[in-house]
Amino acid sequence: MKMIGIMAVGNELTSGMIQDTNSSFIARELGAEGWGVSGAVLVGDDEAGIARMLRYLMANSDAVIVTGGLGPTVDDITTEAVAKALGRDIFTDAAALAQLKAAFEAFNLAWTENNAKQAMFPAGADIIENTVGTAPGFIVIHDGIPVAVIPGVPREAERMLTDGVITRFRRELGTTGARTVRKTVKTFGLTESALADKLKGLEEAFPQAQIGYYPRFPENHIVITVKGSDAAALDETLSAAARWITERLGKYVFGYDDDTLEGVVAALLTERKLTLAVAESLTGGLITDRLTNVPGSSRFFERGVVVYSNRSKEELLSVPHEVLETKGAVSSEAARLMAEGVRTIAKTDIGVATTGIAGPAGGTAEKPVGLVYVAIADGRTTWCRQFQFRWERRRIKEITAQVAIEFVRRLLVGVDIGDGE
């Protein structure tokens, strides 16, 4: 098996200010090609450190991929460090420089001369075009070892890896015929331990597959990995394992692979020609943001209102003053009236509402921080459920938005929401 080293460059990574997502993406893509990872390292913006680690990876790998440090600022030194490590001069590529200037003009960005360093490469390098950003990448073959260097911006790195690096590595390293394929089953509503308990026997049923449990708050994902050379057999194993999992988890499975909860809900609403309106107090627009992030959301999403104050709940949703005074804005009564009110004023098929106490202050013995109500109304029934979440403010808001969108999915697929009347 060909082994490839991965190096991510940047002080923002070594300081922990930004998470390195590129290395995990690269590792997955390499695995799909039948290649392994000899090592993955983080290096700060230090020329000597980059050069030293590059030489180490080259000594222990069949190829190396480096991300980050290709921008125009003084701390973007990856190109110089790679050239130094390989003992090569640096040159300015006229065509790349012209493309850079054209991109700045197209994006209506002001050109400054420091951007010209993005068109500089080690001698002998082949340039990788950047179709989603500005800085090009490059590949240089040194002592028979391909070294690919691409930007650190994730969407740029991902596109350039798949469009440029992988294709070139196939030529340089060859292909084994072996494949690594994966399928992700996405769930919400069960803890990781509860999932594992419900899926007892999975590994025994599919010994040829590797099973991984990956928390992605507020979701939990189950990743099935299968390796082999028979494409049909691999696909059948993945499909059978996913069916096995889905049958046992039932309503807790909302999608697969690249599915998002909001995307699944959007597809269901669009398919059934149903419309939705949202009234948000606690979540402050998070539900609206997620739903409208789906292309074509105007087909189903009529409006979202943030009704944070009691006055806004009264004026915009017609929630009676006496309800807010006697029961409080954080109550099942208020949540139900909010869902019904937004549905009525928007003239939609479905209305959703959230209210609660995100903290860290504002809680009482009767209504502690983390108390949340989510309601949904469809004109025939109004459901409301109470939750007591234990996380900090941001996570309470995020999981409440997730619950609200999940309620819509469950309503549409006929799964019990609970507490109906």
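Positions refer to the first chain, counted from 1. Quantities reported herein were computed from a predicted structural model and do not represent experimental measurements. In this text, rigid core is short for the largest set of C-alphas that superpose within 1.5 Å between two forms. First, how it differs from the form predicted together with a further copy of the same chain.
After superposing the rigid core, the C-alpha of Glu12 moves by 2 Å or more between the two forms. Annotation for Gly351: C-alpha shift under 2 angstroms between the two forms, rigid core superposed. With the core held fixed, Ser281 shows a CA shift below 2 Å between the two forms.
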Contents of the next structure:
There are 2 protein chains.
Amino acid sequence: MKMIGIMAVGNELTSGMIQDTNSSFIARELGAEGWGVSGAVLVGDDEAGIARMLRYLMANSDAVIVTGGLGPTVDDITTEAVAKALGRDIFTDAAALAQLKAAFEAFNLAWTENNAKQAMFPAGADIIENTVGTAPGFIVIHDGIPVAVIPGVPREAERMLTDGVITRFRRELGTTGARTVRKTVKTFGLTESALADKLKGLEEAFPQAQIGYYPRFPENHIVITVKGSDAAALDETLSAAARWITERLGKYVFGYDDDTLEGVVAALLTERKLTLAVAESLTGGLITDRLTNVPGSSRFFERGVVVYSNRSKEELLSVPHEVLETKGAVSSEAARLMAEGVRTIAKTDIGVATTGIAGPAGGTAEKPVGLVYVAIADGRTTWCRQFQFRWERRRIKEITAQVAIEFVRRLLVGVDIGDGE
Amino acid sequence: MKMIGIMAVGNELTSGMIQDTNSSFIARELGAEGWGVSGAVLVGDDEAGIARMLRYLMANSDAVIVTGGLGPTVDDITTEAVAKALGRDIFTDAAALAQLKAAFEAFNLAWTENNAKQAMFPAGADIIENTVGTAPGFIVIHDGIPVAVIPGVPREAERMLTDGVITRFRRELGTTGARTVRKTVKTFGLTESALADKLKGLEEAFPQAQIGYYPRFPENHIVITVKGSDAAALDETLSAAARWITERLGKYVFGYDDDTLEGVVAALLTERKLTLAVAESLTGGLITDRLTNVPGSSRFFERGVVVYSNRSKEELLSVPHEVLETKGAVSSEAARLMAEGVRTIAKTDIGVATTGIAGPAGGTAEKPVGLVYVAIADGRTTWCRQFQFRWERRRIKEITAQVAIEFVRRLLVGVDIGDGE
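So that was the form predicted alone. Now I'd like the form predicted together with a further copy of the same chain, please.
And the full complex, kicking off with our chain again.
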């Protein structure tokens, strides 16, 4: 397997001020091409350090990708450092310089001489155009090792990797045709160990696949990875393994790959021309925020109410004062009446509601922090379930919103929600 | 300055499946001790690769920290790789093994022999106890270079770094007493270049400080970094520079360090015993979600309504049907009436409202995607401002929610919001 070294340059990275995300993006893209990562390194804005690490990576890799340090300021020294490491001079590319000046003019920015730096490259470099920013990137082939240098701005790095670097690397490294492909099965409602238990035999059934478990609170994702050169066979293995997993996990699987729970629910509601209204106490608007992230959500989402006060529960949802007095706002009675109330008042097909104690304060012996009720009403039946979550405030909100949206999905696909009345 | 190398081990990191966050945490902690980072690297679960990179880092650093690959499974090979790189044998530590077995018993987990691996260490290693997980860490001093190895689970890595590694490194590397401290000034409403323009002269006024600009959409953060050994002097410089910045930026500064905009607003409302109600169309619940992330938000937050349909705007906010017909739901008239309506109906001191076109569909020539109105009403005056944002749906929601919460802050601290009527 061809192994590629990745180096991200910048003091903001080595000081921990900024989290480098380019390297993992690049690693994923390289993996898809069937190439591995020999090492991914962060180095500060230090010419000698960059040059030394570059030589190390070149000695241990078939190619190297460097990101960052191509801007106009004095601490942008990647080009100089790379030139020094390779023992090459630096030249100004007239065409790149003209293009740079034109871009400044187009954006009505004042040209300052320090920007000319961005048109300088090590001798022998092939320039990679930057269609989404100012600094171009470049590739130098040195002792047979291609070294690609692209900007650190993630949007620019991603574009230039895909448009410029990978194409060129294919030519230089040759394509074995070997690829790594992945499929993600997204689940909610089972712990990682319960998942592993239900999936016993998966590795044996698909020995050519590698299985990874990735908790993405509050979801658990299962990633199937296969490598090979026959694209159709790889796809077939991924599909078969995903089917195998889905059959064993049943209702706990809500989607695949780029699916989101709210996206799946939005598609189901839209397809069936059903409407939804939401009454949130504990989740405070998180459910409707997630639902309205889906483009076109106005087709199914009628309204939401965030009923933090008891008065708002009475006024907006017609929850009787006596229920709030005797059972409390955090009770299955209140949750049911909230779901039914928002559905009736909004005249929607489905109403969903949350109430609970998010903490850190406000808990009692009978109603501790993390006590949560989620209810859903469809006009015939109202379901309500009680939960006792641990974790802190934000996570309690997150898992409760997830449960509420999952209840809508379960209602729509016709699987068990819990006790209905 | 003592320079430390960081190595994070794991195929899940080099494949880009998981984003490594340990290295930036470690970098920040080392910085606080006055140490620098010679390089931070990710390497896969490959014994030779780990050993080679470790030797490289040791040759170019005063100490090395390795995270990950200490678990019980076959791909956890960090201990073997480190032992091999240092030419040391591996031994089983009886006390660590007994403790491991006891932990399994305490958690009612079945002991399997592969777990014994977690009690094995390179000869001469000092064991670092793991108080939050199973695998202990260790430190080996080799040719005068301390090499610390700790687990990859972030919670465990953070605890063991602070409890075990840093203390030991202080002893081995010596403390110069030099520390790096930072203060963040958080701003909203100015572009990075407008900020830089307003802060001209800052570097000259505080030559001992390093200034960094960090866009954190939709906010811009300014980080002041100072290094030295006199804690009082460092604090004084940080405070003076933060004051200098705040004086020049005025209303654009909303907080410092760990402050959040919603937290600042929550504190102001609570302190003044004022109440708030929110009417959201475009933002879909994001404003109330952020406000209710603040513990104790029920003290000031009465209710929110997410009025996605026109009917809900009429029913819940008393926005007249004719206004929605003639001016449209996305209009300054509608926004004003929404803010006033939610305030009146909820009987709160302040009402705030958003409406707009989030896209990607739904835009027209007169009302394009990104057209947004934010209004705030306090019973005497209603302010409304129109915006035309670019970016995609989620970012339009995010910046609009930020504007709405910022309007509340500006109202409370008595600075200009925009045109009021």
